[in-house]
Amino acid sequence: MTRVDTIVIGAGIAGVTCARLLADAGQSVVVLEARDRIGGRMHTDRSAGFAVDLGASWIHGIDDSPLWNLVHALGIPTLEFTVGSFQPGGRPMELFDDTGAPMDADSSARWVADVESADRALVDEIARSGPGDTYLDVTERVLDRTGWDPQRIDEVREFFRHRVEEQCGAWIGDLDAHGLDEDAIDGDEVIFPRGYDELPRRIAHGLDIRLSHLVTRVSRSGSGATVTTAQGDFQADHVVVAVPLGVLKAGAVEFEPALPDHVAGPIGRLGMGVFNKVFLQFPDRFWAEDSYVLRALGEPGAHWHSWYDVSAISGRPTLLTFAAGPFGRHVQTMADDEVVADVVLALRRLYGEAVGDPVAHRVTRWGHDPFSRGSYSHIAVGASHRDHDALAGPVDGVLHFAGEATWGEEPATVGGALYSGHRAAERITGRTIDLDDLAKNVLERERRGSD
């Protein structure tokens, strides 16, 4: 049976940063990974020569921002992208409005205006809401005092409907009010031409990580913690649970003796929800050259409603939509040709016969990988911002939980994940850990292993 100091459980972003630290700091570690790769949600396909990142795609938001700091520090470089968290404008759009007819300028601007307008509105109405109230409450209240007409209205609504399937991976009424609070965005976004699962793999490098290792219990005691796997048993003093929120609430992994509420708690009140992405390849580009996104209004967009222009990344007109929430899992079942089928005939609703058969496809379906069960949390009804916290534990001083479902100010990102291994390591050492040692301890290994 192998004993470490510590065992790490999941080697996403959480997990690697928590186990390169805790290396760092000279720990014994060791990963458990049940996936035949290190990544977890950042996954990387590079098979046609160039990348597609078929789980996370972006940073957020580079000002003050760590993560941003860490991939500039390593020199993994970037394209600036900025309307990954579905804005309504602050780039170069083209939309269409319900009868799938192309918006003028003054059109575009004054939906634009409409979408601002609501959103300031409901800053003061979340504030107002009562338990139990969901985003879907608080949205109609405002829209009914708008005195707009109905299409208008269904504009801005059908906005605030994807928003909240793209944010969160859920239905409108199934998020909490205040679900969305910490959506905001501090400078811009970048996505990743080389693809983003080089900042795990790169921290990764030189760990003790054991691949297609499916951890299946996990027994703490006063003298530490047993973990189960296929290949046998291993033991340490800490164990980091950095395994996705949807692992946990299936019951995936069994915990004994139970975990107490204060965590199991957090694990039955968030949501998991579920974010795919088709990605399409076309023969010519249809759309106009500056174009960031293409985005359709009312019902021409009531189930493919966004298309993001990620041409730049391989060269090839190439447009990025995605199927979220209850549309998301339905997608889940249905076969590739069916969806991509289902996406061009949309696309031909709006740009006619311009729009070619695609040459390459690519599509995701989070909801029935069995290492995630999802894509991201979020805050259900019932559940609150302080759950996210709440869930890292720590539990009798032994089990500890990683993940972006445990970062309270930054859920459902890469950041909140790296943020939340980190904090896991700071607890199990009893001190602080400068996160830009990181980048500078990373460096120092490719170099010597360079040398």
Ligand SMILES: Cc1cc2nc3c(=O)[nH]c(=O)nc-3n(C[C@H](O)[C@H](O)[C@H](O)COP(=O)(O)OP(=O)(O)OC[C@H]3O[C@@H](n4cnc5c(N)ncnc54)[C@H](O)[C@@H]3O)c2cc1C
Second form
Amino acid sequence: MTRVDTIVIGAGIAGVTCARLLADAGQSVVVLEARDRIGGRMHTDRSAGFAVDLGASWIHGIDDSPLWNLVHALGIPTLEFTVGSFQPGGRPMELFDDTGAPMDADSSARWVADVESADRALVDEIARSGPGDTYLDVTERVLDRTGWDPQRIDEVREFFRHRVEEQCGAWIGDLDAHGLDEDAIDGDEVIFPRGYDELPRRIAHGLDIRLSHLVTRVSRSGSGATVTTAQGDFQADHVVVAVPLGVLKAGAVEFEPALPDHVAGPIGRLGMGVFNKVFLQFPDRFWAEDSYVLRALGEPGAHWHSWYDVSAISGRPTLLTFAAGPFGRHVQTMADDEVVADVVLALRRLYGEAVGDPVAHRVTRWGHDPFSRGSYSHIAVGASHRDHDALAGPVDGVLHFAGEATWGEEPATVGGALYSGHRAAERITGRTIDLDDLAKNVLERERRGSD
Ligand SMILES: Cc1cc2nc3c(=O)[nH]c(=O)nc-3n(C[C@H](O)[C@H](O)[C@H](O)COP(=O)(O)OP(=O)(O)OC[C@H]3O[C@@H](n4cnc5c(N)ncnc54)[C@H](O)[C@@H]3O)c2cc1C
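Take the protein just shown as the form predicted alone and give its structure as the form predicted in complex with the ligand.
Full assembly next; the chain just shown is listed first.
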């Protein structure tokens, strides 16, 4: 049986960061990964000859971001792409009203002002909210007080609903009133023309990662833990469980003895949302050259509502749209052809026959992925911010949890997952580890490798 200092379960960004930092600190480490690839929810498909990020693609705000510092230090190229849709007014958008007609500059500005004023009122409403209040409750209270006509209210209501679906993968009535408290974006957002999975791959280089090793059981004792896979058992003093919350909620890994309440409670209370991507490549561009985002307000945007121009990456006219929350779960049950036809129908309501038949597409189904079982975590009604960090453990000084769901300051992100891997490594070594050393060590290893 293989015995090491630490076993890390899951080779997503949390797992490989933790393993890298532990190995750099002199530990023997094995990473057990169920898939035949690393990166988890950072998954770049390059089969078309360019990078298509099927999972994460953005750094949501590069100011004061250790993640950005790391990417920058590693010399990974990025492209500014600030998501105008959820910072209304931030970047050029093409807006369509509830009849599907293009909105002029004045009515677009009015909608942006409405969203911003409702959002400001929401801050106080959330502060006043009590246990059990949902994000739907607080947004409806704010909208009730505006005195606007029903159409104006509908257009802002739709924005709130879709924001929750996309940021949390959840229906607005299932999210706690505080569920978007951490959703602050500082500075520009960027995407990765070479593919975001370059980051976990470079961090992971040189680690002992056993791919296609599905972990089914973790049993701990006073002196360590035994981890069971179909390829045999592994033993270690410490185990870092860096699998997605969806996998833990499904009970796909058995813990012996059972997890204590301080960890099992958060696993039960936090929600795992669904957020899926649909990429469509068109024969010709039918939207304006400088538009970041096309967005349908009101009824025409009930399902498909926002399209992001990601042509800069492929060099071909390509739009990215999202299906999240309950609609995202529904879309997972549809065949690709049905999804594509549905999106094209929605676009033709706005642009007519200028919308050609797509020449290529990609549709994700993260909720059906057995090694993810959802897209990212959120604070469901009944959960609290504290549940995220409580989920990290440790348990009996042996078991640690890492991953986006364990990082309360910035859950549901690559940054949160990375920082949680760093925290687990510090807890295991009992020492402070400078995250800046990660880039230095990666570069040094790459330099030695190319000598
Ligand atoms: C469609 C989509 C878009 C997103 N967009 C963004 C974005 O733009 N910006 C952003 O910051 N974040 C985004 N996110 C979130 C981001 O991808 C995640 O927060 C982050 O990648 C999670 O990393 P992780 O290490 O916690 O988990 P993961 O990357 O999921 O890694 C967990 C690993 O555990 C493995 N595993 C699971 N079960 C087992 C088992 N039983 N045994 C062994 N291994 C197992 C999995 O295969 C996986 O490799 C997005 C996510 C999705 C799905």
